[in-house]
Amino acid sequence: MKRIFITGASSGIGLAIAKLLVAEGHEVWGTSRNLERVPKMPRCHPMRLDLTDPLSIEQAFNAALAEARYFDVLINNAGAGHFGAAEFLPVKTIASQFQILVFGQIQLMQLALRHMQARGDGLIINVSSLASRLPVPFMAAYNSAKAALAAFTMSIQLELAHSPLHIVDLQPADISTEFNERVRKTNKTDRYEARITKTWEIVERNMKKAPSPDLVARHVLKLIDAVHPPPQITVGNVFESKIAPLIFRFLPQRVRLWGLRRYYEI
């Protein structure tokens, strides 16, 4: 039995991972901004936690703290959405896209990290995705942030090259879950408005046949129970997962938008 911290536990593939993890036996700290969003399930202790408030993240993690007393997972999930043209993308959207996708994350890194560091041993994985790699249209800040993510992320993971800790980069690819539901979006202007909704048709119609977020939390629950976690992994459908990255990681810039347009249909 283990002791995990999980943001965004109340839906999609927070949710999924959770139900797993307790039907496995395992003490989940399950975060939300609305407690009453998160089930009530046995071995689950909802934890409210605002990823845009800095306070928020750390009052909630050393409260989750002291009531387990340690930790040996942390999982950072929870995430939010903005669809637009990157031109007219207020900055301030943009700045609230890293605080709850970057910053907030990497509070969450330091706070467990010390924790573990002291007790010599954890996991942690940070949900970024596969739009880190292979960006959507219209998701600038989106797709920036799970980079920026990723990259930190890596970086950690050379800094803690000889210690007993591991990190993981978990990118999944298209999920179905309610994700697109929460979306915010920005006015339509006339210069995008046609190619912005055909990307959303196609967002869309990819998310309806993609693979439901169990495939994330049987992954998940793989990592936690790995000796030597990998230290990145892309989850989905074989495509996307698997063919696409490779292919793409090749290929030169120029061919690579050139393929994202035509996926796109822009």
Ligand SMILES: NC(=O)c1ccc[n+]([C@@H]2O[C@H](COP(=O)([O-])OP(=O)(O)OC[C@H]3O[C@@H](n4cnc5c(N)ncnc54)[C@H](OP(=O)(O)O)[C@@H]3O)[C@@H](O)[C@H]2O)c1
Second form
Amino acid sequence: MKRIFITGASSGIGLAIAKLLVAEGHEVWGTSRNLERVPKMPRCHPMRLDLTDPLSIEQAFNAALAEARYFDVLINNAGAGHFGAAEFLPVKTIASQFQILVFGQIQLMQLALRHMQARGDGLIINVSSLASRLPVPFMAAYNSAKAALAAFTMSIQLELAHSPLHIVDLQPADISTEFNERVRKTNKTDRYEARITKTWEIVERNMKKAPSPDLVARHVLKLIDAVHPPPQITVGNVFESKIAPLIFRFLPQRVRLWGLRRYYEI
Ligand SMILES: NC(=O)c1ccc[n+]([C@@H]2O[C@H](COP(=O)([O-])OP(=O)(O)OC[C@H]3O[C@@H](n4cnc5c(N)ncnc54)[C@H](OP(=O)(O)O)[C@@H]3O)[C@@H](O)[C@H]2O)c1
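Hand over the structure of the form predicted together with this ligand; the form predicted alone is what we had up.
Up next: the whole complex, starting with the chain shown before.
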């Protein structure tokens, strides 16, 4: 039985992970901004945490740690997206995406690392996104924040060489959740309107036929049981998680851009 702290346990990927972990006998401290949204389950302790508020992050982690005494695993999963033309993105919106998807996650990582270093054991799983490598048009703040989280994760992996601690960058491709319904939109431009509409159609279409979040949960379970977890995994359908990233890796940037524009029909 492991003690696991997971953010965003009220919905989608985080909820699927929390359900599978408790079903497997693990003890889970799962967060939401609203405690009511975390379903009541045995061995699951709901915690209130808001990634926009550094104090809330510190208080939630420390309160959970005081209750749990130690954590074997931190899963940095919570997140939200913004959709709109990069040219008109308010700096406030970009800063908010970075607070939620980068700074909040780094704060939690540092809190967990200090504690795990003292114990000499621990696993951190950062849920970034395939969008960190294959950006979605009109999600510039989201794509770049996820890329920053992936780069930060890789930097810590370098620094943790010879350490018993492990950090995994888990990159979901499209996974069928309520993520799109919560995406905030800035749509106040004629110049990009047709392409924004087209891209959103493709994003919605992909989400509808995407695998269920249970697929991610099963991968997380394997990571938790692994003696040497891989530094990075991509989870999704075969085309998005295996074929596209492989082809993309060998293409020059000009061809990558052409391919992505074709894919999103813009
Ligand atoms: N679904 C996909 O296709 C996909 C693909 C790649 C990466 N991802 C990543 O996977 C993670 C989970 O996404 P999902 O698809 O499961 O979306 P989701 O169903 O919308 O769940 C998002 C979770 O994050 C929490 N959350 C959102 N904003 C928060 C904030 N400011 N502070 C604290 N918690 C917050 C929500 O909790 P409350 O609203 O209850 O507070 C909820 O539990 C995200 O990091 C997302 O970027 C998803």
